[in-house]
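Only one chain comes next, encoded as structure tokens, the form predicted alone.
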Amino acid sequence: MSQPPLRHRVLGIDPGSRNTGYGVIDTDGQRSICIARGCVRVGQHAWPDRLGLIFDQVAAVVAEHRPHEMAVEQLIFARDATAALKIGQARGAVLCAGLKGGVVVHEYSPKSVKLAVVGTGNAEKFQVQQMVRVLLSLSDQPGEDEADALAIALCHAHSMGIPQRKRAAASWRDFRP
């Protein structure tokens, strides 16, 4: 007997200036299946195309899945203003593609990410990879970046259906009761 399909599509984005991941998955909040995955990479072309090539693909990856809902990892921690700089313009154009594909955009931490995925928010990238690839029943290992974009759709995914302020605080700063 086959299983009934599942109900809601979640494109998980992990915004960079050099490589973006996303992953689509198919969801009912408690099972998942990864849909696609892959990586934008824009390599050494000038600041502005860099940006163009961001917006377009993930626009080409929202309009070829028709995901419902995209979950965006938040930009918390950069070594530099400068790569903070780049890192929340490329995260805005992630977002413009999205919103301009009609989509509701969520934003997730990436403690809250770890702590939804793997069960602690400390988490290294090849637990992340690794219990990805485990929930999603993945023959092979993702990228760094292909994971981290699964990972936060299925962090999304966790979180459905539980209100705003009732999901999981990266930290004692975040937490509202």
The other form holds:
There are 2 protein chains.
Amino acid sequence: MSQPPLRHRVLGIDPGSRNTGYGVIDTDGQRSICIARGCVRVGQHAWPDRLGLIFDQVAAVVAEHRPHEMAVEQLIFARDATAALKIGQARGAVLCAGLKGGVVVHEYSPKSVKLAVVGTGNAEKFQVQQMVRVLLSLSDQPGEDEADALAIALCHAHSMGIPQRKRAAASWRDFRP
Amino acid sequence: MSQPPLRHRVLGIDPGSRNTGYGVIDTDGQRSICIARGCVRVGQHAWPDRLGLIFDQVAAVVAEHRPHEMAVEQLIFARDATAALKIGQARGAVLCAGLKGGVVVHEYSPKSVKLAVVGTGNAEKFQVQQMVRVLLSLSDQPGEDEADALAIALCHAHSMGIPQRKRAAASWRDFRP
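Now the other one: the form predicted together with a further copy of the same chain, given that the block above is the form predicted alone.
Following is the full complex, with the preceding chain placed first.
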């Protein structure tokens, strides 16, 4: 028997002042497939033009894939105030592009994203990359920014459908190479 | 003999996560008049909807007044990383609204804004308010956020036309009540 279609489309974004990863998944809260993934690279452009480019390219992803919801990592701390100010501006550009595209925005803490995808809140970057590859049956290992964005999208997908106990069971420990 | 028209329109913005002051001036680099001023208040709205509202309202000011340039205060430090992250996002929304409206963005340090308008880089808020009122011949004292925005616009106007010596001469000391 064929499986029912995955009706919910989620855009995950990992904003940065140089690289902004994005990932689009279709999900029913338990099963998810990757629709698109990539990275908006603006490091070679002058500031503040970078913000306009981030806004445009995220707006283009929203226009092309029409996600129902957007999930972004909730930044609670940063290295210092200067770094926070830069990433804050990139984040503002990303959120505005989503909000202007009519997408509902959700925020998740970095710890809850790692917990949802890897099964531990202290996961390393390579564990997130590996688990995203396994959970979405990707043919290749996604880059760090793409993997983080897809992990945020998966975190939102999991929060929609899978009970806490089942989520904890599907952990890094089950899939590590 | 009547004076030539003030052909250059500048939008000054003082972004904040609750209140974003704005001021529009027409200027020739020496004389300036106030065209519009106000404050986008979003403190009662939920986060991140505030960012969408800031973007929309700044975009509306840009669409209505068609400024040639936008001037924004360059934030170099903040109270802490959390505060920097919030103000950074508001700033991102403001800059995107300007860039999407086709406006060239300029940034000035808080010190250079105070120096340009009051004549000292360590000016107090009330001195900025008073000098903005005098320089633009306003009938009433502008609020803090509006005054800061108009001061940023005036700083940009001054940087266009008045030589350094003349700028230093037109200082707070000449106009204080």
